[in-house]
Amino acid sequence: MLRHFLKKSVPWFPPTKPELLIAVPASITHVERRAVLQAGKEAGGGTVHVLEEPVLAALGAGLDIDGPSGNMIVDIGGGTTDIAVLSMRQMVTQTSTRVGGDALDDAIVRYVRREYNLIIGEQTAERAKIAVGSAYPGERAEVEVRGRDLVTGMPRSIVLDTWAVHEAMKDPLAIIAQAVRSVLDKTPPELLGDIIDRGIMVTGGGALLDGIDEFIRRETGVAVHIAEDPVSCVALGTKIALERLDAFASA
């Protein structure tokens, strides 16, 4: 995969191998880090750097992480949610949980199977999540989903509303909320004051889930802001970090 994208971004043959910066989860192990570095070299990279996604997401969201003040980022991706408090370009406290947008989709699939004896696919679940899903439900909306009846094996349709989808997503949302609280609990008091003043920045595709800002605010008591372009924050941050490799990257 890396080789494919490398060829797309560098279609010609430069005299030297390109320098790579690869985004990795916050809780990556030393073994996993070495594996990513090796994969980058085998894909055709010269010098390969890795940088944690919360740092890149914060850069892409426009946060000033160079100074001594504290900033908190919650990056809700497809497979993981990375949470970190940043100061002086470093992660002061951080955690990762393997719960993200995919886990929300899986939870909807299981809920529909359990409550309605209907088997739906993950893409159908994701469409329902986008259409009527909410982390903090307000107005009620409905969406029709189609699947295969668990008993008869025949196609069948049901109508899901906002509260049903919210009920389906409660467990993975609770895990994300607990992870956010655990990082706040480990944050030094002087940085915690900065976070209370500035609020928590949410990035990643999960930031598009309706009501996620109010949900996290209710769970933590801290103001929450959604990045202007949450899906692109890590990519934008990687571009910024590439231009400042001397300050950010570690081989």
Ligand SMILES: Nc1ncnc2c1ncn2[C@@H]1O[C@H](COP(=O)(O)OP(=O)(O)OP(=O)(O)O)[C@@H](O)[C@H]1O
Second form
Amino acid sequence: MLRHFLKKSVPWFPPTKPELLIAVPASITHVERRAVLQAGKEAGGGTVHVLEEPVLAALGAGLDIDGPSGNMIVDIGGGTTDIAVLSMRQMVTQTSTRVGGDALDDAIVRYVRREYNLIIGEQTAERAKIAVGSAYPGERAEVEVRGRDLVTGMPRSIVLDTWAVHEAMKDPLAIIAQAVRSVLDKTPPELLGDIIDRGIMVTGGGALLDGIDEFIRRETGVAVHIAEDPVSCVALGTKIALERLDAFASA
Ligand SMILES: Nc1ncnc2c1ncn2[C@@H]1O[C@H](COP(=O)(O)OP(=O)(O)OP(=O)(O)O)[C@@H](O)[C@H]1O
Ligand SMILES: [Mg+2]
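Switching conditions: you have the form predicted on its own, so give me the form predicted together with the named molecule.
The next block holds the full complex; its first chain is the one shown before.
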């Protein structure tokens, strides 16, 4: 896969092998890190570097992580939510939970099955989440979803509203909130002060969920900011780190 994307981005066969920077999950083990480095080389990379996604997400979100101040990043992706406190370009505390956007979709599928005896697909659930879902409901909206009746096996459609989707997502959202609090609990007090001043930065596609900022603020008591282009933060951060490899390289 790496070779495929490398060919796609560098189709003209450069005279020297390109230098690669690969974003990896924060919770990666040493063995996995070595495997990623090796995969990068086998795919045709010259010097290969890896950097943790929360560091890159923070850079892509425009945070200044060079200094000694503490910054907190919550990256809500599809498969995982990664949470980290960063200072001097490094992670000070972090956690990763396998609860992200996909878990919200799964929870909606289970809720609709339980409450309406209706089987819907994950993509239908994701559409409902994006259309009317909210982590902290304000205005109420409705969406029609289609599925298969659990009893008759026949197609049927129902109307879901913001509150129903919110109810469905409650458990996974609580897990995300708990993970954020656990990282705050582990954070050294001097960095905690910075985070209270600066707020928490949320990135990843899950940052686009309506009300996620107010939800995390209520759960932690800390101000929350949503990155400008949350889905692209890791990619944008990788570009920034590549241009500053002297400061960020860790091959
Ligand atoms: N407008 C939206 N509202 C709610 N959720 C959204 C919205 N747009 C995208 N998402 C969710 O964001 C998730 C994908 O986010 P992202 O692209 O950051 O994930 P990823 O980086 O591929 O995954 P991971 O970081 O776990 O490897 C999906 O679960 C998707 O449903
Ligand atoms: Mg991601």
